[in-house]
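The chain below stands alone and is given as structure tokens, in the form predicted alone.
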Amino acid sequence: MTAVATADRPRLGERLAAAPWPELAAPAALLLLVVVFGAADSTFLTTGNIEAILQASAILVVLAVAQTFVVATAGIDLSVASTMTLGAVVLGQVYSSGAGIGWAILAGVAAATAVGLVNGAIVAKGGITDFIVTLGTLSAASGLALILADGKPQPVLSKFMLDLSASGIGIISWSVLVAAVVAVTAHVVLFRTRLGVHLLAVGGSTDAARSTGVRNVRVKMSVYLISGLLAGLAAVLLVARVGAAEPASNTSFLLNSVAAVVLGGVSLFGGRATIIGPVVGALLLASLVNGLTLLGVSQFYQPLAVGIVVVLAAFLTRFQK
């Protein structure tokens, strides 16, 4: 009778699996990393280190949104943040060039989206590991950046550009709140319409997708031509928070955005995904820097303490089902 009962059971792993630990990670550690740092330091939950920290995310979560559509089909965009810096580049270029700030944000935007196009028609049309072709698009995209900016910032002091950084509705900018359209957009996207359907369909299995008519192709394009247009509109908010087109590439932008992702409780196997989870995950990277910033920590531990997060998230996530 006993051993009836301990082989009915539940396993550890089972009992693990059920639970939403992915999905509860990022909130329950944000939650946390706000109780610790509000008693740690009286600073951290003041008025204008909210607002610094919501805009130090607004970038990260436009990111990890494009990330999240890429990893939605079981591939990862590691040219994302090379992508953002050309896309910066090619702003700062076409505005001193003497064009209007208008046609500057498109220019950089279109050269994003580009590289995102570049990325989805090999990957799709051209067989070959997402992996080993973001690699290289980004090495290609940074070295390009170098090259057009011959090595250089370039300011761009445009009214535009700084009321989108320093002006908005009490203590959210129009940075954040572009950053919030891009969310609940993305959401929409992938949850109501029948891109969502199927990009979820073609990470879950690429061959049953195939059976039930989902053109895999098209799909695989779709997600990296998006993650290049985020790409693009990440780079209209970092010329916008910085004040020039920076051509060196910041990886910890790359690193961050599969973060958020993890954190996020998004399969890295695809067919399954969240937009919330990485928005969440983004505001956690972001709290965790302000807060470890506060307390006096070297930013040398930084990156380290952001390792332990994502670790510890990512062993969460092989209790998923």
Given for the second form:
Amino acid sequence: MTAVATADRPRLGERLAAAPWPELAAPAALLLLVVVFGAADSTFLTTGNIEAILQASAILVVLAVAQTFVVATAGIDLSVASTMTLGAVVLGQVYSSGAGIGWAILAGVAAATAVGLVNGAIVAKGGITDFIVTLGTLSAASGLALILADGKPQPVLSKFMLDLSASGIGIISWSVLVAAVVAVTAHVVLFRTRLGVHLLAVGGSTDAARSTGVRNVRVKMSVYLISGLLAGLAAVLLVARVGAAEPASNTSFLLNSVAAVVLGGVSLFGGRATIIGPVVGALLLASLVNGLTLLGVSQFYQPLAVGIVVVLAAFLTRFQK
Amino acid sequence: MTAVPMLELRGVDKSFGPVHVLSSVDFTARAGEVTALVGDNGAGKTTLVKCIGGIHPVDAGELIFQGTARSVRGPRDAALLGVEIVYQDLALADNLDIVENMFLGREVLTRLRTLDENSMEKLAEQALASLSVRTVRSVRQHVVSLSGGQRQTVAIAKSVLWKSKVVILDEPTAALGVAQTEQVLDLVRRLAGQGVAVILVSHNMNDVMKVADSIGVLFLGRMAAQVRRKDVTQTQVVELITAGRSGELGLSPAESSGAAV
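Can you return the structure of this protein in the form predicted in complex with the partner chain rather than the form predicted alone?
Time for the whole complex; same chain goes first.
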């Protein structure tokens, strides 16, 4: 009986290993950053600055959620930022052609969703490695954006778009609210629907999922479709924030979306994901950049800081089972 | 013993190209009984199981479910007829919990199309309770944290949950220790006690002699004999496995040597 008793009480080492380190990393780091930056600079915790951080993280939150869906199935969507750029450019072109802002938004979101559909079809049906496929669409989508826009930014002067980023409820702007709604919806889809269970099953145990009757191909296609759709939504927020549709490549958004996912404790091998994790990861990255800027650190140091934080977070996933 | 068997195979042939894997195999599994399927490596056990499961459609012969001949052209046909195969690798998703695994692909939904967690939890608990399973602490445990015996338990409980009529267990005790083997064999008996026709594919003579009511012995793709457990000794079964015949039982001398050619 003593053997059973000791077996039931894990040793300290086992308990440390069993603690959800990857999930705790981002909230802990965010708290640390808030304390450090708050102490170092009195403006960091003012409502104005918090508003700015939230505003700056809205787009990244949406992209990180998009990336989470794909990563949960053990895939990766490298095209997510270029898809957003393409969506933004289509939005700008349709708007400048004289259509209403509603049609322009619809066209932009549809274009991005179409890219997601193409990704999904090639990855799931064609059985080609996600890394290569989305690397291809990364290039294709940004190329298409440059062609459509002829390389020039297109101003989008619309009251609706201005309001989206400039007004809202208190310090919560409408775009932050959009990001919050996306996150909550994504959480419900991941944990309260059949698709959510199936995509975690496909990500974590492909063979078991297939032999149980889960339609792997359909699940894989859906996640890329979701990723494209969310990239389209992010495009709307981007145009609202910048006030123009720029065909510039947004590579930092791609890297940060993956970084937020890793910071959020989502396993890159699939099958293990949360939504709150990547959202906190995105907030963490936005706070880091904001705090460094406040402290007067040259912006050249920011990618370096982001890189170090991401690698540290990835290191923590070593404790993952 | 009911008059009509749950599952009956008559004259089943299966070839892969020029290789005859099964020739004219007859096999019967009755509701409420454990029917063991034994044979040496390469005797055709796995192929026979896959024929029943619809993974390999048969070339010739009949599959008769509860007295009616049915064509089984794919795994879905077999599933519709209530055939569940529990493979050695169990086909469980490690990263999901017990409830999610038991309902994977067949989730219960609420009116809002979200998962009905409460109902699923209750049904999973009932299925485990009906097999008197006490080794599983919580149905919300992730499968990765379960022992081999517990995993086997979950896989078997799944077939109870889905009211399977024929449950085929492929070497369920192969990777288990003594105590866990005992538990799983108990479970196999209780499963049959619920009126299921259980087919136990096994290499382990002790297991077979302990739980089987009937034993089918395959020898080089032929059914050497299907005998009642109480009518034979372990030695006779071993002879059937290795030589295809044992005294009066089994293939004729010509058949048992001819089959090897």
